[in-house]
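Just the one chain here, laid out as C-alpha coordinates, in the form predicted on its own.
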Amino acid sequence: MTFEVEQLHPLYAAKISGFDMRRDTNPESVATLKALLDEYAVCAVRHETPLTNEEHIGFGALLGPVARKSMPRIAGTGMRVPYNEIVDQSNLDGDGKIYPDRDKRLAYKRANRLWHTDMSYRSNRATWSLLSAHVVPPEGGETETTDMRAVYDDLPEKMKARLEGLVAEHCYWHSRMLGGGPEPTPEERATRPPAQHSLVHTHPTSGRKVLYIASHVRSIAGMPDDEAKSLLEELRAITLHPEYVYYPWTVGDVLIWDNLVTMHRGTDFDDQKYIRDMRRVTCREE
(Lines of atoms letter the chains of each structure in order from A and count residues from 1; the text may use other names and numbers.)
(Lines give C-alpha, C1' and ligand atoms only; values in the text may rest on other atoms or scores of the structure.)
(Ligands and ions follow the chains in the order given, each with its own letter.)
Protein backbone atom coordinates (compact mmCIF):
# COMPACT_ATOMS: atom_id res chain seq x y z
CA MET A 1 0.00 0.00 0.00
CA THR A 2 1.37 3.39 -1.02
CA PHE A 3 -0.30 6.60 0.07
CA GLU A 4 0.61 10.15 0.93
CA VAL A 5 -0.07 12.08 4.14
CA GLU A 6 -0.15 15.88 4.11
CA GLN A 7 -0.62 17.74 7.38
CA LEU A 8 -3.26 20.43 6.86
CA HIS A 9 -3.07 22.38 10.13
CA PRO A 10 -0.10 23.13 12.40
CA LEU A 11 -1.73 21.23 15.30
CA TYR A 12 -3.73 18.43 13.68
CA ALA A 13 -5.69 17.29 10.57
CA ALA A 14 -4.24 15.50 7.56
CA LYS A 15 -5.14 14.78 3.95
CA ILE A 16 -4.58 11.17 2.95
CA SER A 17 -4.21 10.41 -0.76
CA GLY A 18 -3.86 6.97 -2.29
CA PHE A 19 -5.77 5.18 0.46
CA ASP A 20 -8.93 3.58 -0.97
CA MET A 21 -11.55 2.39 1.50
CA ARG A 22 -12.92 0.08 -1.17
CA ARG A 23 -9.58 -1.72 -1.50
CA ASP A 24 -7.35 -1.07 1.51
CA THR A 25 -9.26 -3.18 4.00
CA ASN A 26 -6.54 -5.51 5.26
CA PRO A 27 -5.55 -5.35 8.96
CA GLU A 28 -2.23 -3.62 8.24
CA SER A 29 -3.91 -0.80 6.27
CA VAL A 30 -6.58 -0.29 8.91
CA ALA A 31 -3.96 -0.25 11.70
CA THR A 32 -1.98 2.37 9.76
CA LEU A 33 -5.07 4.57 9.40
CA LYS A 34 -5.87 4.24 13.12
CA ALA A 35 -2.32 5.31 13.98
CA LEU A 36 -2.72 8.37 11.75
CA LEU A 37 -6.02 9.20 13.44
CA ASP A 38 -4.35 8.99 16.85
CA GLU A 39 -1.76 11.48 15.63
CA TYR A 40 -3.90 13.89 13.57
CA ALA A 41 -7.42 13.33 15.04
CA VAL A 42 -9.02 14.43 11.73
CA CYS A 43 -8.21 12.83 8.38
CA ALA A 44 -9.70 13.66 4.97
CA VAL A 45 -9.38 10.48 2.92
CA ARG A 46 -9.54 11.42 -0.76
CA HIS A 47 -11.76 9.49 -3.19
CA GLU A 48 -12.67 10.53 -6.71
CA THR A 49 -16.28 9.39 -6.23
CA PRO A 50 -18.34 8.85 -3.08
CA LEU A 51 -18.41 5.43 -1.48
CA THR A 52 -21.57 3.41 -1.87
CA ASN A 53 -23.60 3.02 1.31
CA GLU A 54 -22.45 -0.60 1.61
CA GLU A 55 -18.77 0.35 1.16
CA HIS A 56 -19.17 3.15 3.71
CA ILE A 57 -20.67 0.83 6.34
CA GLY A 58 -18.21 -1.96 5.59
CA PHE A 59 -15.13 0.16 6.15
CA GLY A 60 -16.57 1.78 9.26
CA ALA A 61 -17.00 -1.66 10.79
CA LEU A 62 -13.25 -2.25 10.38
CA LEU A 63 -12.52 0.69 12.72
CA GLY A 64 -14.83 -0.43 15.52
CA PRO A 65 -18.40 -1.31 16.49
CA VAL A 66 -20.81 0.63 14.26
CA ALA A 67 -23.75 2.44 15.85
CA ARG A 68 -27.09 1.24 14.53
CA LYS A 69 -30.60 2.64 14.68
CA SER A 70 -29.09 5.87 15.97
CA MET A 71 -31.72 8.26 14.59
CA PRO A 72 -34.20 9.58 17.16
CA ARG A 73 -37.85 8.79 16.64
CA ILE A 74 -39.00 12.22 15.49
CA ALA A 75 -42.57 12.41 14.27
CA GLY A 76 -42.75 12.37 10.48
CA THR A 77 -39.23 11.08 9.90
CA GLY A 78 -38.79 8.59 7.08
CA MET A 79 -35.58 6.93 5.90
CA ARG A 80 -34.12 8.43 2.73
CA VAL A 81 -31.05 6.21 3.11
CA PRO A 82 -32.41 2.78 4.08
CA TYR A 83 -29.55 1.63 6.30
CA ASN A 84 -29.69 1.67 10.10
CA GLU A 85 -25.91 2.20 10.22
CA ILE A 86 -26.01 5.49 8.28
CA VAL A 87 -27.02 8.82 9.77
CA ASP A 88 -28.50 10.95 6.99
CA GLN A 89 -27.02 14.42 7.48
CA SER A 90 -28.70 15.91 4.42
CA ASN A 91 -31.48 18.48 4.08
CA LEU A 92 -33.50 16.01 1.99
CA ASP A 93 -36.67 14.13 2.85
CA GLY A 94 -37.55 10.53 2.02
CA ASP A 95 -38.45 11.53 -1.55
CA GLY A 96 -35.13 13.30 -2.13
CA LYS A 97 -36.70 16.77 -1.94
CA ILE A 98 -35.41 19.66 0.18
CA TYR A 99 -37.28 19.92 3.47
CA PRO A 100 -39.69 22.88 3.69
CA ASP A 101 -38.39 25.69 5.86
CA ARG A 102 -40.79 25.00 8.73
CA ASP A 103 -40.34 21.23 8.78
CA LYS A 104 -39.61 19.97 12.30
CA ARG A 105 -37.03 17.52 11.01
CA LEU A 106 -35.02 20.28 9.33
CA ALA A 107 -35.23 22.41 12.47
CA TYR A 108 -33.52 19.66 14.45
CA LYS A 109 -30.90 19.11 11.72
CA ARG A 110 -29.96 22.79 11.86
CA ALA A 111 -28.73 22.22 15.41
CA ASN A 112 -25.77 20.39 13.84
CA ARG A 113 -24.43 23.87 13.04
CA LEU A 114 -23.61 24.20 16.74
CA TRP A 115 -20.23 22.92 17.93
CA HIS A 116 -20.71 19.38 19.17
CA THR A 117 -19.29 15.90 19.60
CA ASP A 118 -21.25 13.01 18.10
CA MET A 119 -23.20 10.89 20.55
CA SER A 120 -21.81 12.47 23.71
CA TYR A 121 -25.40 12.20 24.97
CA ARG A 122 -24.91 8.41 25.08
CA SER A 123 -23.23 6.59 27.96
CA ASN A 124 -21.42 4.48 25.33
CA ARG A 125 -19.79 7.32 23.40
CA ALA A 126 -18.81 7.68 19.76
CA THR A 127 -15.20 7.13 18.75
CA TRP A 128 -14.68 7.70 15.03
CA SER A 129 -17.19 9.30 12.69
CA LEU A 130 -16.86 8.77 8.95
CA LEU A 131 -18.68 11.47 6.96
CA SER A 132 -19.00 10.84 3.23
CA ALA A 133 -19.59 13.83 0.96
CA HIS A 134 -22.09 13.07 -1.83
CA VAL A 135 -23.24 16.63 -2.63
CA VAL A 136 -21.50 19.76 -1.30
CA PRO A 137 -23.23 23.17 -1.50
CA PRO A 138 -21.47 25.74 -3.70
CA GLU A 139 -21.56 28.18 -0.78
CA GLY A 140 -21.20 27.26 2.90
CA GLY A 141 -21.99 23.92 4.48
CA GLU A 142 -18.37 23.07 5.34
CA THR A 143 -17.63 20.80 8.29
CA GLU A 144 -15.34 22.65 10.70
CA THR A 145 -13.34 20.83 13.37
CA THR A 146 -11.41 21.88 16.44
CA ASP A 147 -8.70 19.99 18.36
CA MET A 148 -9.68 19.65 22.01
CA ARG A 149 -6.31 18.15 22.99
CA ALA A 150 -4.57 21.35 21.96
CA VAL A 151 -7.25 23.41 23.69
CA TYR A 152 -6.70 21.54 26.96
CA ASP A 153 -2.90 21.79 26.65
CA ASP A 154 -3.15 25.57 26.34
CA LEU A 155 -5.53 26.13 29.26
CA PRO A 156 -4.06 27.99 32.25
CA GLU A 157 -3.09 25.69 35.10
CA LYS A 158 -5.69 27.39 37.29
CA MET A 159 -8.44 26.43 34.81
CA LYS A 160 -7.15 22.86 34.55
CA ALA A 161 -7.32 22.54 38.33
CA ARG A 162 -10.87 23.95 38.33
CA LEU A 163 -12.02 21.37 35.75
CA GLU A 164 -10.50 18.38 37.53
CA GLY A 165 -13.23 15.95 38.60
CA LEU A 166 -16.15 17.88 37.08
CA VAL A 167 -18.89 15.85 35.39
CA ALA A 168 -21.27 17.25 32.77
CA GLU A 169 -24.70 16.08 31.68
CA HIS A 170 -25.08 15.77 27.90
CA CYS A 171 -28.59 15.86 26.45
CA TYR A 172 -29.52 15.49 22.76
CA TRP A 173 -32.76 17.46 23.12
CA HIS A 174 -30.97 20.34 24.84
CA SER A 175 -28.85 20.97 21.74
CA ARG A 176 -31.81 20.48 19.38
CA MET A 177 -33.76 23.24 21.12
CA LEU A 178 -30.63 25.38 21.50
CA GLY A 179 -30.30 25.22 17.72
CA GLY A 180 -33.85 26.48 17.20
CA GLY A 181 -35.80 23.22 17.21
CA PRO A 182 -39.17 22.79 18.93
CA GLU A 183 -39.84 21.22 22.32
CA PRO A 184 -39.76 17.42 21.81
CA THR A 185 -42.71 15.26 22.76
CA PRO A 186 -42.39 12.97 25.81
CA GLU A 187 -42.21 10.02 23.40
CA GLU A 188 -39.34 11.65 21.50
CA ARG A 189 -37.49 12.50 24.73
CA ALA A 190 -37.70 8.90 25.87
CA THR A 191 -35.70 7.71 22.85
CA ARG A 192 -32.62 9.66 23.95
CA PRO A 193 -32.11 10.08 27.69
CA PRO A 194 -29.12 12.16 28.89
CA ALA A 195 -25.69 10.83 29.86
CA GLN A 196 -22.90 11.99 32.18
CA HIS A 197 -19.22 12.36 31.25
CA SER A 198 -16.14 13.97 32.76
CA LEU A 199 -15.32 17.43 31.43
CA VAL A 200 -11.71 16.28 31.04
CA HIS A 201 -10.77 12.75 30.07
CA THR A 202 -7.64 10.91 28.96
CA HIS A 203 -7.70 9.64 25.38
CA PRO A 204 -7.54 5.83 25.53
CA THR A 205 -4.85 5.26 22.89
CA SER A 206 -2.79 8.45 22.67
CA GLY A 207 -2.81 9.09 26.43
CA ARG A 208 -3.38 12.83 25.94
CA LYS A 209 -5.83 14.79 28.09
CA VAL A 210 -8.84 16.22 26.29
CA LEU A 211 -11.47 18.85 27.09
CA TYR A 212 -14.76 17.03 26.43
CA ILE A 213 -17.57 19.52 25.91
CA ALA A 214 -20.26 20.02 23.28
CA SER A 215 -23.50 21.86 22.59
CA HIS A 216 -25.18 18.80 24.12
CA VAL A 217 -23.93 19.79 27.60
CA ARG A 218 -26.92 20.88 29.69
CA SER A 219 -25.44 21.11 33.20
CA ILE A 220 -22.47 20.34 35.44
CA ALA A 221 -23.04 18.12 38.44
CA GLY A 222 -23.06 19.99 41.74
CA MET A 223 -22.69 23.42 40.13
CA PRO A 224 -25.39 26.13 40.04
CA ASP A 225 -26.82 26.58 36.54
CA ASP A 226 -25.63 30.17 36.14
CA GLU A 227 -22.07 29.26 37.19
CA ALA A 228 -22.05 26.23 34.87
CA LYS A 229 -23.35 28.30 31.97
CA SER A 230 -20.64 30.92 32.52
CA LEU A 231 -17.89 28.29 32.70
CA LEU A 232 -19.09 26.52 29.55
CA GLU A 233 -19.33 29.78 27.62
CA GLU A 234 -15.77 30.63 28.65
CA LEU A 235 -14.51 27.23 27.52
CA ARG A 236 -16.39 27.32 24.21
CA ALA A 237 -14.97 30.76 23.44
CA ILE A 238 -11.45 29.39 23.90
CA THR A 239 -12.08 26.38 21.62
CA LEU A 240 -13.14 28.64 18.75
CA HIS A 241 -9.89 30.59 18.55
CA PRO A 242 -8.71 30.41 14.91
CA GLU A 243 -5.55 28.50 15.79
CA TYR A 244 -7.63 25.43 16.69
CA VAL A 245 -10.21 25.41 13.85
CA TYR A 246 -9.95 23.86 10.39
CA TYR A 247 -12.16 22.39 7.66
CA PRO A 248 -10.84 20.06 4.90
CA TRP A 249 -13.45 19.03 2.33
CA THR A 250 -14.37 18.05 -1.25
CA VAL A 251 -16.91 15.77 -2.96
CA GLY A 252 -15.97 12.10 -2.69
CA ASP A 253 -13.97 12.61 0.50
CA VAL A 254 -14.58 10.61 3.61
CA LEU A 255 -13.80 12.92 6.50
CA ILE A 256 -12.91 10.91 9.63
CA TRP A 257 -12.64 12.52 13.03
CA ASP A 258 -12.11 11.20 16.54
CA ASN A 259 -15.05 12.28 18.69
CA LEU A 260 -13.05 11.68 21.86
CA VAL A 261 -10.58 14.35 20.72
CA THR A 262 -12.47 16.90 18.61
CA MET A 263 -15.59 18.99 18.25
CA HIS A 264 -17.12 19.82 14.89
CA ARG A 265 -20.03 21.59 13.23
CA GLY A 266 -21.60 22.12 9.82
CA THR A 267 -21.41 25.77 8.82
CA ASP A 268 -24.40 27.81 7.64
CA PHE A 269 -25.69 27.49 4.09
CA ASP A 270 -28.94 28.20 2.24
CA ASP A 271 -30.73 24.93 2.95
CA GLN A 272 -33.78 26.04 0.97
CA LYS A 273 -31.73 26.58 -2.19
CA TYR A 274 -28.84 24.12 -2.12
CA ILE A 275 -28.62 20.40 -1.46
CA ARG A 276 -26.13 19.19 1.14
CA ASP A 277 -25.96 15.39 1.05
CA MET A 278 -23.67 14.03 3.76
CA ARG A 279 -23.88 10.52 5.18
CA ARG A 280 -22.26 9.47 8.43
CA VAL A 281 -21.22 6.13 9.85
CA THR A 282 -20.27 6.30 13.52
CA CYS A 283 -18.18 3.88 15.58
CA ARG A 284 -18.73 3.46 19.31
CA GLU A 285 -16.67 2.56 22.32
CA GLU A 286 -16.26 -1.17 22.87
Ligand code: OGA
Given for the second form:
Amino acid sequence: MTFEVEQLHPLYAAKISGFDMRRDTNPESVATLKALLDEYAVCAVRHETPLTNEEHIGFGALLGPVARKSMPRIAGTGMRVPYNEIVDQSNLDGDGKIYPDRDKRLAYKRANRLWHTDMSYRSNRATWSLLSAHVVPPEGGETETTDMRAVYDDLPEKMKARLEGLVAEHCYWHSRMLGGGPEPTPEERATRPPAQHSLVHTHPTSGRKVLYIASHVRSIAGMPDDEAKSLLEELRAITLHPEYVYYPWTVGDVLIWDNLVTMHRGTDFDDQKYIRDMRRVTCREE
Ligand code: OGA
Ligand code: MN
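Would you mind giving the form predicted together with this ligand, to go alongside the form predicted on its own above?
Complete assembly follows, chain above in first position.
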Protein backbone atom coordinates (compact mmCIF):
# COMPACT_ATOMS: atom_id res chain seq x y z
CA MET A 1 0.00 0.00 0.00
CA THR A 2 1.42 3.40 -0.96
CA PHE A 3 -0.43 6.57 -0.12
CA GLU A 4 0.30 10.25 0.37
CA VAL A 5 -0.33 12.42 3.39
CA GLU A 6 -0.68 16.16 2.96
CA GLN A 7 -1.04 18.26 6.11
CA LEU A 8 -3.92 20.70 5.65
CA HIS A 9 -3.48 23.02 8.63
CA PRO A 10 -0.39 24.01 10.64
CA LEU A 11 -1.75 22.31 13.78
CA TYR A 12 -3.61 19.23 12.55
CA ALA A 13 -5.74 17.74 9.73
CA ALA A 14 -4.43 15.78 6.76
CA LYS A 15 -5.57 14.76 3.32
CA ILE A 16 -4.80 11.13 2.52
CA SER A 17 -4.65 10.11 -1.13
CA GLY A 18 -4.17 6.58 -2.36
CA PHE A 19 -5.72 4.90 0.69
CA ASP A 20 -8.82 3.05 -0.43
CA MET A 21 -11.24 2.16 2.35
CA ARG A 22 -12.71 -0.54 0.10
CA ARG A 23 -9.39 -2.27 -0.46
CA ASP A 24 -7.02 -1.29 2.37
CA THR A 25 -8.78 -3.28 5.03
CA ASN A 26 -5.94 -5.47 6.28
CA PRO A 27 -4.79 -4.97 9.91
CA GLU A 28 -1.57 -3.12 9.00
CA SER A 29 -3.41 -0.62 6.80
CA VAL A 30 -6.02 0.00 9.47
CA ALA A 31 -3.30 0.44 12.13
CA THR A 32 -1.51 2.92 9.86
CA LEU A 33 -4.67 4.96 9.41
CA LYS A 34 -5.35 4.90 13.16
CA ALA A 35 -1.85 6.24 13.80
CA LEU A 36 -2.49 9.07 11.31
CA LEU A 37 -5.79 9.83 13.05
CA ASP A 38 -4.01 9.97 16.42
CA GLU A 39 -1.55 12.45 14.99
CA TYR A 40 -3.76 14.64 12.77
CA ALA A 41 -7.19 14.21 14.49
CA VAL A 42 -8.99 14.90 11.18
CA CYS A 43 -8.23 12.97 8.00
CA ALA A 44 -9.90 13.46 4.64
CA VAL A 45 -9.57 10.14 2.85
CA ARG A 46 -9.93 10.72 -0.89
CA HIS A 47 -12.08 8.47 -3.04
CA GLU A 48 -13.23 9.08 -6.60
CA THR A 49 -16.75 7.85 -5.84
CA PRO A 50 -18.67 7.57 -2.55
CA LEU A 51 -18.39 4.31 -0.69
CA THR A 52 -21.51 2.15 -0.68
CA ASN A 53 -23.35 1.97 2.65
CA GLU A 54 -21.97 -1.53 3.23
CA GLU A 55 -18.39 -0.48 2.50
CA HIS A 56 -18.80 2.53 4.76
CA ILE A 57 -20.11 0.46 7.69
CA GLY A 58 -17.56 -2.27 6.99
CA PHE A 59 -14.59 0.07 7.30
CA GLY A 60 -16.02 1.77 10.38
CA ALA A 61 -16.22 -1.61 12.09
CA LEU A 62 -12.47 -2.07 11.50
CA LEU A 63 -11.72 1.08 13.50
CA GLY A 64 -13.88 0.19 16.50
CA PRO A 65 -17.36 -0.79 17.70
CA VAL A 66 -19.94 0.95 15.49
CA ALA A 67 -22.78 2.85 17.14
CA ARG A 68 -26.24 1.64 16.14
CA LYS A 69 -29.44 3.62 16.22
CA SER A 70 -31.21 2.97 19.47
CA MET A 71 -34.04 5.49 19.09
CA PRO A 72 -37.40 4.20 18.03
CA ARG A 73 -38.38 5.50 14.63
CA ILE A 74 -40.68 8.52 14.59
CA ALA A 75 -44.10 7.28 13.51
CA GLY A 76 -44.85 7.72 9.82
CA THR A 77 -41.29 8.29 8.69
CA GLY A 78 -39.44 5.88 6.45
CA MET A 79 -35.71 5.40 6.72
CA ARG A 80 -34.08 6.68 3.53
CA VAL A 81 -30.83 4.86 4.31
CA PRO A 82 -32.02 1.57 5.77
CA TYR A 83 -29.10 0.77 8.09
CA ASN A 84 -29.10 1.28 11.85
CA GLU A 85 -25.34 1.95 11.66
CA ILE A 86 -25.76 4.97 9.36
CA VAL A 87 -26.81 8.41 10.55
CA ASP A 88 -28.54 10.06 7.62
CA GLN A 89 -27.25 13.65 7.75
CA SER A 90 -29.01 14.68 4.55
CA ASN A 91 -31.88 17.13 4.19
CA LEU A 92 -33.98 14.40 2.53
CA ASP A 93 -37.01 12.54 3.84
CA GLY A 94 -37.74 8.81 3.52
CA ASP A 95 -38.87 9.34 -0.09
CA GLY A 96 -35.75 11.29 -1.07
CA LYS A 97 -37.52 14.67 -1.11
CA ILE A 98 -36.15 17.81 0.55
CA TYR A 99 -37.78 18.30 3.96
CA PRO A 100 -40.11 21.28 4.10
CA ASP A 101 -38.76 24.27 6.00
CA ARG A 102 -40.91 23.71 9.08
CA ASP A 103 -40.26 19.99 9.45
CA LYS A 104 -39.18 19.05 12.97
CA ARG A 105 -36.60 16.52 11.78
CA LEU A 106 -34.94 19.18 9.61
CA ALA A 107 -34.98 21.58 12.56
CA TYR A 108 -33.08 19.04 14.65
CA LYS A 109 -30.60 18.39 11.83
CA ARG A 110 -29.88 22.10 11.60
CA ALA A 111 -28.46 21.91 15.13
CA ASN A 112 -25.38 20.34 13.46
CA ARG A 113 -24.52 23.90 12.47
CA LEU A 114 -23.54 24.56 16.10
CA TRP A 115 -20.03 23.58 17.19
CA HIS A 116 -20.08 20.16 18.82
CA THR A 117 -18.51 16.77 19.14
CA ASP A 118 -20.61 13.69 18.40
CA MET A 119 -22.41 11.73 21.12
CA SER A 120 -20.89 13.60 24.05
CA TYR A 121 -24.39 13.31 25.55
CA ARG A 122 -23.75 9.58 25.98
CA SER A 123 -21.71 8.11 28.81
CA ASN A 124 -20.25 5.85 26.12
CA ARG A 125 -18.92 8.56 23.81
CA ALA A 126 -18.15 8.61 20.11
CA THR A 127 -14.53 8.04 19.12
CA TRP A 128 -14.29 8.39 15.32
CA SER A 129 -16.96 9.70 12.99
CA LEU A 130 -16.70 8.85 9.30
CA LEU A 131 -18.71 11.28 7.19
CA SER A 132 -19.15 10.39 3.55
CA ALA A 133 -20.35 12.87 0.93
CA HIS A 134 -22.81 11.56 -1.62
CA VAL A 135 -24.14 14.94 -2.82
CA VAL A 136 -22.87 18.37 -1.78
CA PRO A 137 -24.53 21.72 -2.53
CA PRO A 138 -22.85 24.13 -4.98
CA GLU A 139 -22.43 26.71 -2.22
CA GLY A 140 -22.10 26.42 1.58
CA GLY A 141 -22.57 23.20 3.50
CA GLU A 142 -18.92 22.68 4.32
CA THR A 143 -17.74 21.07 7.52
CA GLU A 144 -15.50 23.06 9.83
CA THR A 145 -13.33 21.39 12.46
CA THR A 146 -11.09 22.51 15.30
CA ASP A 147 -8.34 20.74 17.26
CA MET A 148 -9.15 20.88 20.97
CA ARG A 149 -5.67 19.64 21.99
CA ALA A 150 -4.11 22.74 20.47
CA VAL A 151 -6.82 24.86 22.06
CA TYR A 152 -6.07 23.36 25.47
CA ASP A 153 -2.29 23.75 25.10
CA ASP A 154 -2.69 27.47 24.38
CA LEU A 155 -5.08 28.24 27.25
CA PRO A 156 -3.69 30.67 29.84
CA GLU A 157 -2.36 28.79 32.90
CA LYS A 158 -4.96 30.52 35.03
CA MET A 159 -7.74 29.09 32.88
CA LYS A 160 -6.21 25.60 32.95
CA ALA A 161 -6.20 25.76 36.75
CA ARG A 162 -9.81 26.95 36.79
CA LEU A 163 -10.96 24.04 34.60
CA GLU A 164 -9.20 21.38 36.67
CA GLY A 165 -11.75 18.94 38.08
CA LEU A 166 -14.83 20.57 36.50
CA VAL A 167 -17.51 18.26 35.14
CA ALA A 168 -20.04 19.27 32.49
CA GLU A 169 -23.46 17.86 31.74
CA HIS A 170 -24.06 17.17 28.03
CA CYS A 171 -27.64 16.87 26.77
CA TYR A 172 -28.74 16.11 23.21
CA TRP A 173 -32.02 18.01 23.57
CA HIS A 174 -30.23 21.09 24.84
CA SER A 175 -28.37 21.48 21.54
CA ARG A 176 -31.48 20.59 19.49
CA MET A 177 -33.37 23.46 21.08
CA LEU A 178 -30.36 25.79 20.92
CA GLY A 179 -30.31 25.08 17.18
CA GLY A 180 -33.93 26.22 16.84
CA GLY A 181 -35.68 22.86 17.21
CA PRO A 182 -38.87 22.36 19.24
CA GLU A 183 -39.15 21.11 22.81
CA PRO A 184 -39.01 17.28 22.69
CA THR A 185 -41.88 15.17 24.00
CA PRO A 186 -41.22 13.39 27.33
CA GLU A 187 -40.96 10.09 25.38
CA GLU A 188 -38.36 11.58 23.04
CA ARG A 189 -36.45 13.08 25.94
CA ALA A 190 -36.30 9.70 27.68
CA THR A 191 -34.58 8.14 24.64
CA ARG A 192 -31.51 10.31 25.18
CA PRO A 193 -30.77 11.13 28.80
CA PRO A 194 -27.85 13.48 29.61
CA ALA A 195 -24.30 12.38 30.50
CA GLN A 196 -21.48 13.88 32.58
CA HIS A 197 -17.90 14.34 31.38
CA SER A 198 -14.84 16.20 32.64
CA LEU A 199 -14.23 19.50 30.86
CA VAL A 200 -10.61 18.48 30.44
CA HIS A 201 -9.63 14.93 29.66
CA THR A 202 -6.55 13.10 28.45
CA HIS A 203 -6.75 11.67 24.96
CA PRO A 204 -6.22 7.93 25.50
CA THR A 205 -4.02 7.38 22.45
CA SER A 206 -1.92 10.55 22.10
CA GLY A 207 -1.80 11.25 25.86
CA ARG A 208 -2.46 14.95 25.19
CA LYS A 209 -4.85 17.02 27.28
CA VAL A 210 -8.04 18.16 25.58
CA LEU A 211 -10.75 20.72 26.25
CA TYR A 212 -13.94 18.66 25.88
CA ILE A 213 -16.91 20.93 25.23
CA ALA A 214 -19.82 20.93 22.76
CA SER A 215 -23.13 22.62 21.99
CA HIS A 216 -24.62 19.80 24.09
CA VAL A 217 -23.18 21.21 27.33
CA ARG A 218 -26.08 22.34 29.48
CA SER A 219 -24.47 22.97 32.85
CA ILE A 220 -21.34 22.56 34.96
CA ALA A 221 -21.65 20.59 38.18
CA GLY A 222 -21.69 22.78 41.27
CA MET A 223 -21.56 26.06 39.33
CA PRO A 224 -24.39 28.59 39.13
CA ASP A 225 -25.90 28.68 35.61
CA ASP A 226 -24.92 32.24 34.78
CA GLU A 227 -21.32 31.62 35.80
CA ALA A 228 -21.22 28.40 33.74
CA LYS A 229 -22.70 30.23 30.78
CA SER A 230 -20.09 32.95 30.83
CA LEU A 231 -17.24 30.44 31.32
CA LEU A 232 -18.51 28.41 28.35
CA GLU A 233 -18.83 31.54 26.25
CA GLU A 234 -15.27 32.50 27.09
CA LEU A 235 -14.02 29.02 26.12
CA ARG A 236 -16.07 29.06 22.93
CA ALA A 237 -14.58 32.38 21.86
CA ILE A 238 -11.06 31.00 22.33
CA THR A 239 -11.87 27.70 20.60
CA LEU A 240 -13.29 29.36 17.53
CA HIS A 241 -10.40 31.70 16.97
CA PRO A 242 -9.66 31.34 13.23
CA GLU A 243 -6.16 29.95 13.80
CA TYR A 244 -7.70 26.72 15.15
CA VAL A 245 -10.40 26.22 12.53
CA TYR A 246 -10.21 24.38 9.24
CA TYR A 247 -12.79 23.71 6.49
CA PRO A 248 -11.81 20.40 5.02
CA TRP A 249 -14.38 19.33 2.40
CA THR A 250 -14.01 17.98 -1.14
CA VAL A 251 -16.52 15.75 -2.93
CA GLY A 252 -15.37 12.14 -2.80
CA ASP A 253 -13.75 12.46 0.63
CA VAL A 254 -14.64 10.42 3.61
CA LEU A 255 -13.86 12.82 6.41
CA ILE A 256 -12.84 11.02 9.59
CA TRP A 257 -12.50 12.99 12.80
CA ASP A 258 -11.63 11.98 16.32
CA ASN A 259 -14.51 13.19 18.49
CA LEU A 260 -12.40 12.96 21.64
CA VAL A 261 -10.02 15.71 20.46
CA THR A 262 -11.98 17.88 18.00
CA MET A 263 -15.16 19.84 17.50
CA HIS A 264 -16.94 20.34 14.19
CA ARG A 265 -19.99 21.90 12.62
CA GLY A 266 -21.70 22.07 9.26
CA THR A 267 -21.83 25.54 7.72
CA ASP A 268 -25.00 27.14 6.44
CA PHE A 269 -26.46 26.34 3.05
CA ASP A 270 -29.83 26.76 1.39
CA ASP A 271 -31.45 23.50 2.51
CA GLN A 272 -34.69 24.32 0.74
CA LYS A 273 -33.00 24.73 -2.64
CA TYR A 274 -30.09 22.29 -2.69
CA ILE A 275 -29.72 18.62 -1.83
CA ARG A 276 -26.93 17.74 0.59
CA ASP A 277 -26.56 14.01 1.11
CA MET A 278 -24.05 13.14 3.83
CA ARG A 279 -23.98 9.84 5.70
CA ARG A 280 -22.16 9.12 8.92
CA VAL A 281 -20.85 5.96 10.54
CA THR A 282 -19.76 6.48 14.14
CA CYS A 283 -17.44 4.42 16.30
CA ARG A 284 -17.92 4.53 20.04
CA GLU A 285 -15.95 3.85 23.18
CA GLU A 286 -15.86 0.21 24.28
C1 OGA B 1 -22.10 15.03 11.79
C2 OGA B 1 -22.12 16.49 11.62
C3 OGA B 1 -21.86 18.24 10.02
C4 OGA B 1 -22.02 18.36 8.56
O5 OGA B 1 -22.27 14.31 10.80
O6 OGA B 1 -21.90 14.58 12.92
O7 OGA B 1 -22.14 17.21 12.57
O8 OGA B 1 -21.31 19.17 7.96
N9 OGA B 1 -22.08 16.91 10.37
O10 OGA B 1 -22.85 17.63 8.02
MN1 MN C 1 -21.70 15.99 14.38
